[in-house]
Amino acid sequence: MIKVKFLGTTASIPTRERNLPSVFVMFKGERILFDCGEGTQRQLMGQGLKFMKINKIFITHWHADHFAGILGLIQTMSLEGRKEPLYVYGPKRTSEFLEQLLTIGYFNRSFKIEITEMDDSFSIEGDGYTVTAFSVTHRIPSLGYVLEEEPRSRANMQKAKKFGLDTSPMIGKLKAGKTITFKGKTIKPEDVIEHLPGRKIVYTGDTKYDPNVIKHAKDADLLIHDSTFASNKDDIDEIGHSTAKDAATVAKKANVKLLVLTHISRRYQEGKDSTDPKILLDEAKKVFKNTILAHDFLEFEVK
């Protein structure tokens, strides 16, 4: 299974309708962060997620909405008796400010943390996954991730009852790549076994229309981008952010199944009629018909 909750979905300043950016992966019970704006161990909390249980955060970039969560949470973790070490990634100079985060007041760590920085196309392994970070274009150095599946093999089995199999034990020793006989006949992997692409989530933080979201972004099954403001915002170029409609694009241009528009600016709020978030959702759909405009705590399963 892997389960996407938004945590936070406003951008720069909480709202009251949104806290600061944070979206928490579960993958086969693995509990991952990418992004830790300030309030998420409160969000955290809230939905039941049990944070004791996270043990990698991501950091997209060092603007404060993006990080400012993550000194709170560690020291909770702390004194709810962590032991387990905590991986952190992020960019350049993630160890740097990090470190100089977690020297702020008097506190003792019960637990490790470890901390990796990353670059353009830097993979860390998971058990059954990679992230790999890429490249964005913001006004300091930022990257976003790719959280993607391993290759997974499944059984045809309409394949499978033509050579008369129905047993688990044969099924399964064809999907670890054995050749079997059965009722006298010699069955190879490849007469039954489908092997299919791992799903695959795309992150990515803040940026401005960017080719290497849509490079890093082919056929993902999610992609969650940054749509701070509608087209009609001037200095867009200047902030470093990207439109609903410049989501939209990427997602069409790499062929994603479904986008998720997020980072949004508080200038758009519910019950404000120039200012309607849906006025994002629309533009965006003009382009990219399966588009979402998140919300803090929207959940769904990619399938």
Given for the second form:
There are 2 protein chains.
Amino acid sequence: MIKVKFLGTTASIPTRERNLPSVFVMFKGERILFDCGEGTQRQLMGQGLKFMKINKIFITHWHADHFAGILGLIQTMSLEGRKEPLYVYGPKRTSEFLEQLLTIGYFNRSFKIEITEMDDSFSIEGDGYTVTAFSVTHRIPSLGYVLEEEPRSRANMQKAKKFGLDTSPMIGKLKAGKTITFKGKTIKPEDVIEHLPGRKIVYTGDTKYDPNVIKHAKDADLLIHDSTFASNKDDIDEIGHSTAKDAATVAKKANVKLLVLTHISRRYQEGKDSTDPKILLDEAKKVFKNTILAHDFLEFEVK
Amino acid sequence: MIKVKFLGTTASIPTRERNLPSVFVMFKGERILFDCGEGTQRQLMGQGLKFMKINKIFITHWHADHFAGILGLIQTMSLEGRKEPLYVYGPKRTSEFLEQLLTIGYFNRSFKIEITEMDDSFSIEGDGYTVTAFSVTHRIPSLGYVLEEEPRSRANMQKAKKFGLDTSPMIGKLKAGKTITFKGKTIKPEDVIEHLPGRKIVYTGDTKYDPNVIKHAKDADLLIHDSTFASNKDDIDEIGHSTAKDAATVAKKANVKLLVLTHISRRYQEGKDSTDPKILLDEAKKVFKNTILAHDFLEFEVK
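Next up, can you give the form predicted in complex with a further copy of the same chain of this protein, since the form predicted on its own came first?
Let's see the whole complex now, leading with the same chain.
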């Protein structure tokens, strides 16, 4: 099971409805954060997400709206007596900046923090998945991340039935790659077991339209893309963000299954026709139909 | 008019109901913060407090739950194009720590920050008030603050009437200290004008029971005091915090008009009899009757 929950969906400045960026991902019980804006610990609390068990945090870039919450979260973990190490990943200078952040004031940390600086196409191995960084185009060194599950194998139950195997625990052995003998027949794994690609989710962080995102998001199940403005914003290119149309164009070219628009400028707020965030959704859907607009606490499973 | 609004009333760790410490004070239109825990900018937003106009921030001590929100607030002020300087006050090492905080990551600040490190009995002058720091007893160097209005003068209208002055603009001249002649009579300021002490509010930040608070809070209109636990907590002395009873004892000895308990441990949450925060209020009221328990967005005027 891969569960995704949006903890913050605004751009740069929080609003009543939207906190600063953070995306929570649960991969088969392992809890991971992508970005950690101010207030993330409070967004986590009361959502039943067991924030103490978060063991990896991926920072996309060192703008405060994407990292400022890590200080309070780490302090709270310490006050709660955490002993397990926390793994933090980010672009170059992450060690320097995190060290600087965690040595302000007076604070005794109860656990180790292991920092890894990543670069384009650099991968780390998790338990049953990899996370690969890819460079994006923002005003400062910035990364996006691909979380990709290992290829999965499952029994084709129709084939299994032909061998009389449909209720047999022997299927587990076949899945593990072993040839078995059953009712006098030799059955090879490939007679019953099919391989499926792993699920793939992609988070861009802040980026303007960038072909490198298309490359890395290829055939993803879920693409979470910067969608700060609608395309009538004229200085969008300078400021290093995407329009809803940019996000949808990337989603289409990358052939993803689902696009979620996030990092929504606070100029888009419910209640006014001219600035309703649905403008962004409508704009994206003209290019790529299977699009959702993120809101805080939006949650779904990637199947 | 002095308006006080609590933006965060928890101790150390936020809860669903209580954000991290910050107290907003408006003194005749001037906006001041005491402490600035994580999430303060979002607490300010939508409360109609015009956070862009905050011009002074007093930090009591450098534990992250009291300062971490200053980074996001300053960043937002910059994104909004602030030009006016911001004045930040705190205990020793405030310059070093704030500089360290504001140089993490990539950030262009649009305005100047003027830092003043304060010590016991050190005062700064505001427009119509002073703020005096006083040392408190916590685990690290920590201050409380007294905001004290200048003595006020007002016309005794009964006396003014005797001179036929009750509707006369000449009263303004008397208030300004000038002797006037009215209907052939010489009237001195002291014939009509009375002097009142200025209003006084005191914020302790984090402290255990400390006689220095009593000294500085003498006759205050409002004392906002650390009240982390009830007095059945046995390690309270070591951890540098006060019980509700401690706070009430200080209030009584200092002869204040009103005590507000804040910095409430998250062990006290509504809904359970054994841990209802009213326990704290009940404990304090046995010692000092005029006590209120703070909650987020509690607001009142000091008259």
